[in-house]
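Below, in structure tokens: the form predicted on its own, a single chain.
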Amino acid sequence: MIVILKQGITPQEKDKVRSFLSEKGFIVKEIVGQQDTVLGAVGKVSIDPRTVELMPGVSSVVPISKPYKLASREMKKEDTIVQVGKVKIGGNRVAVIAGPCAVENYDQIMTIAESVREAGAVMLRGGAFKPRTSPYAFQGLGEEGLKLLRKAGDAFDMPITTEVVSPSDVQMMAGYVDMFQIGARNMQNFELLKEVGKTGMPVLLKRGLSATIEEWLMAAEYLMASGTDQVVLCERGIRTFEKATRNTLDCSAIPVVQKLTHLPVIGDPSHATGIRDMVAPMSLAIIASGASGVIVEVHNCPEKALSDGPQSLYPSQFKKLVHDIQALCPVVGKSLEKIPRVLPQSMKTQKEEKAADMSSVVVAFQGVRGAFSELAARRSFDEDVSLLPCHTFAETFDAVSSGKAKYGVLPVENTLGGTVYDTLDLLAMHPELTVIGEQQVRVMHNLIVVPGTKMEDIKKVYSHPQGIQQCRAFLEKELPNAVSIPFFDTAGAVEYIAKLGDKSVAAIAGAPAAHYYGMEILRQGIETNASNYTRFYILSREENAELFRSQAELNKAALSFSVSDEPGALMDVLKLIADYGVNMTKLESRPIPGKPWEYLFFVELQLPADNDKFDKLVSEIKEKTTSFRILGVYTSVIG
């Protein structure tokens, strides 16, 4: 059952129901959403649930109907985020996690190791014991593969997970790895899942190779009910009749099961298929399908490999298959995991320490909440930075300015809209901030509603004035006689619906705004153009900018100048830029405030691979400007 607790609770009556319902031989579980704390109660026992509803501070209890109890949705409602070392996995991200079939010796699994994570692996695998179907194959190298693997984790500093094959391991294991791998031979292994779940460590569970859906999440029940509520569901292909791959990777599960619980789903495309050509396709219908990772074998020789060598990368592929991966992400609302996530968890001093304590770092943004710019703010950010709001562009600015907010994040440029002014104009009034990053966010518009509301009920529309022109053909074709007004912001329309309660109006907005609201989704992605992504700057102090920086690579940079009023001023600027081979991706003017008829020039350039080249480059055409800054030099996608 799902005893929902009032906001006003005081810890003494929390402490009594729980206690109440541990006596009666329950397994409690608090979990605080954004809306409401709940205790999840599950066990053989029965009661009558009246009779937790009447104790004080409780609001109502709810049964649940699945028979997979702290995993379902009924449960949960938010996603939750496995943790594994300093890798997070879930929610708005993508994990790659990759290594070998096997760990052989201390010279591949190093060599693989530095390959993959060079190229954005967040977390090593690699097999210490092997279950095979053969007596005869390869076995693994049992408790020094482990020493190997725990050896390669370290030195590259990625979290490991391998795979756990008797019951009698689990302790010895418990103090090599991170994450306890489950393989699909023994999703059903009961013993062997509740002495693993009592570790409370992260798991991966694999499913099985004939496995329902259901039967997969009662695994996961089993692990939860024995103390460890981490689990990352792994698809991984199941047998059916086609042996043309080796299994039958179903990505169709990957959604359906996002429906029914709150854990992560990743997909491991190399067992799936057990083709090396078709891990990378298989990989991106995985991201395509929802899942929050992929885990992938590579090994730096794979015709020599001891296991699995026919579905093994190499690594030059699997550095092409994470890059495709980050392309496909703003797609699919998500970015990609990287190690650390923006600011680092372990710094040499208590003060460093401190300022890296994500709960005290302020993320201001413009908009409310439910606006594509917190979207990219969470993209961007732990889960547990603080977001702070902003009616304005310039309240957003000056909150990063004064301190109030380390960090904000404003739009830039949207593909249908064209460069967003406000955001150029008052970078160049704040002089004090620099741009640290860049965020994509694919905008999809919804017609949201108050819930119940029917299509010839809706007689006006509230949006942002780009809200409603990107969804100019949707509204002409579905809602031609009503009346479209314009709204300062997406999210704000919706907060307003929300506050009148009026099933006559409706709002064009992104999904988080409806669910933040509680409003309905009417119509799903009825923007005109659906290439349609808005970039945002991720803005700081100076002082505040070098631990971001130093967590990427940097491959941008943005400069502002001006020139004086002459024929072929700009061109000796532009011809500079051509001239070092430097590739420029966004040229703008915007008029000087008092300076009738003169102009400020805004240009984003690719960093060449040469720093000397870039500095050089900035040092001539310091020469040929009246006046000349450097906006900020980034990484052009954070996440």
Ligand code: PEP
Given for the second form:
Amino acid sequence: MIVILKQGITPQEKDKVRSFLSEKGFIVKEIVGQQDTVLGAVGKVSIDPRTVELMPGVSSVVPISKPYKLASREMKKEDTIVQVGKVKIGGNRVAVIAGPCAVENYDQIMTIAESVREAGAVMLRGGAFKPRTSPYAFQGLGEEGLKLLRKAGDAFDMPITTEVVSPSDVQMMAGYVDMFQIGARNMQNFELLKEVGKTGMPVLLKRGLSATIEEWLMAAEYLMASGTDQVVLCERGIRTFEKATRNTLDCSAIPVVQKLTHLPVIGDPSHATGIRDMVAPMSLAIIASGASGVIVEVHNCPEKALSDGPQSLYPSQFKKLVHDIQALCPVVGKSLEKIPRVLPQSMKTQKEEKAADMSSVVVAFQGVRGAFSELAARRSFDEDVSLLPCHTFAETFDAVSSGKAKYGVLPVENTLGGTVYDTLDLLAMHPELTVIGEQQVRVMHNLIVVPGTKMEDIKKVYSHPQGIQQCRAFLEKELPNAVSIPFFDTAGAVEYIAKLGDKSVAAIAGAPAAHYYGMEILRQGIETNASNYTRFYILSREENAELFRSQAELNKAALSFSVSDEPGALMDVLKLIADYGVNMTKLESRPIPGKPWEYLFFVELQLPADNDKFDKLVSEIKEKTTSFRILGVYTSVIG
Ligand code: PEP
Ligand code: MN
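Please show me the structure of the same protein in the form predicted in complex with the named molecule, now that we have looked at it in the form predicted on its own.
Next comes the full complex, and the chain you just saw is listed first.
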């Protein structure tokens, strides 16, 4: 049962409820949600819920209808985010785990670790204990394999996961691994589940070969009841009558499971298909189905692999796959998890300092709560940072400039609306700020209403003029008699209709705004053109930039400059860029305030791999320009 606590419960009252339940024989877990704090009480015993309901500080008691309790969504509404070393799985991230089926030798695991890390994997896999169908097949290197896997993980800064097959190995393995893997064949090995659960460590729980979703969740329940709340589910294909693939990938299980449990779910396209060529398309299907990641087998020489060679990707195929996954991420409203994803501050600090540190990091964004800019900020930073909504672009810049916020997130371009000039103009006025990163958000519009509203109730629709414009076809067809009213911002329009509480008005905005203001989405994805993305700059003062930059591979630069008013002056600069073989990805010109008919040019470049080349290009550009500034050198997350 779920014991929902009152907001104002005192620590003493809470302790009383806890000990009452424990004494009755329940396992008690406290779950702090966004809205409520609850105590989950599970166990063999049963009591009259009213005895708990009457205790001081208790708001209500709700029974859990499902046989799995701790794992159920009823128990916890928010997604669980599983932390494995520096890597997080769940929420709006897509984590890519990769590595060979089995660890074979030092060179093999090192080579593969280096290539998967380089391509974008955040965690390394590799079996040391292999539960093979045939007793004559390679059984894995055992503890020696664990040592090699640990070495490779440490060398390339990736947490590691490997399969545990025997309860008696659990303690020994806990010293090496970051996440246990429970294989499909062992999903219902309850003694193993209990032993692994007791460690409290993260667990990747594969779905059994012929397990129903409920059986799979019951296995997760075993782990949770034994002591871990860090469980990641993994759909890896089930047995069906079909023989064309090794198993049948059950993609539909992914959204089903996400409804039933708060635990993150990922997919394993390698064991699901057993065929190399099917791995990439099925990986994309897994992500499109809403999973929080994939676990993929990669081998530097699959022909010689001691196990599962035919389903292992070549490193080059894996690299391409990560690119494709990255391109798909914004479509499903997620970002590719990176090592380390959490930028600045938290990186240099030890784990124990981290939580305190992150909440003192303030990130400013333009707009009200629920705005697309907030989504961009959330995607770029740890969930623990403090967000500061700012009314205008100028206020957002000022917040970062004055030190009130450490970082700022501002839109710079939309694929349909073009450049956001405010951001470029303000950047020109703030030489103390620098671009340290980039984020992309898919703009998906929804018709948002006061709960219970029907289409025929709607007489007015509020949104930002761009929102109205982008949904014109929908409005004309579905709401021909409603009046469209421009509003200063999309999420602001939702806040406004929430205040009115009137069923005759609707708003067009993103889903986060509907959730934030407790409104209902009546129609989803109503934009005419689905390829609608906004790109954001992440800004900071120069002194905060270095840490951020040192965390990832830099691949983009933004510059601004002006040239003298003579024939070919701009072309000379562009020609230099071309002669250096550097790819220019954006060119924009803006009038310089106070200097009629003079322009500042903004250029974005793909950063050449060779640093010297970029430095030389910059010094040559400086000679040909009347003013020059590097706006930022950063990591582009856009595929
Ligand atoms: C594996 O991941 O190598 C493995 C054996 O997977 P499964 O348990 O899903 O068959
Ligand atoms: Mn395998």
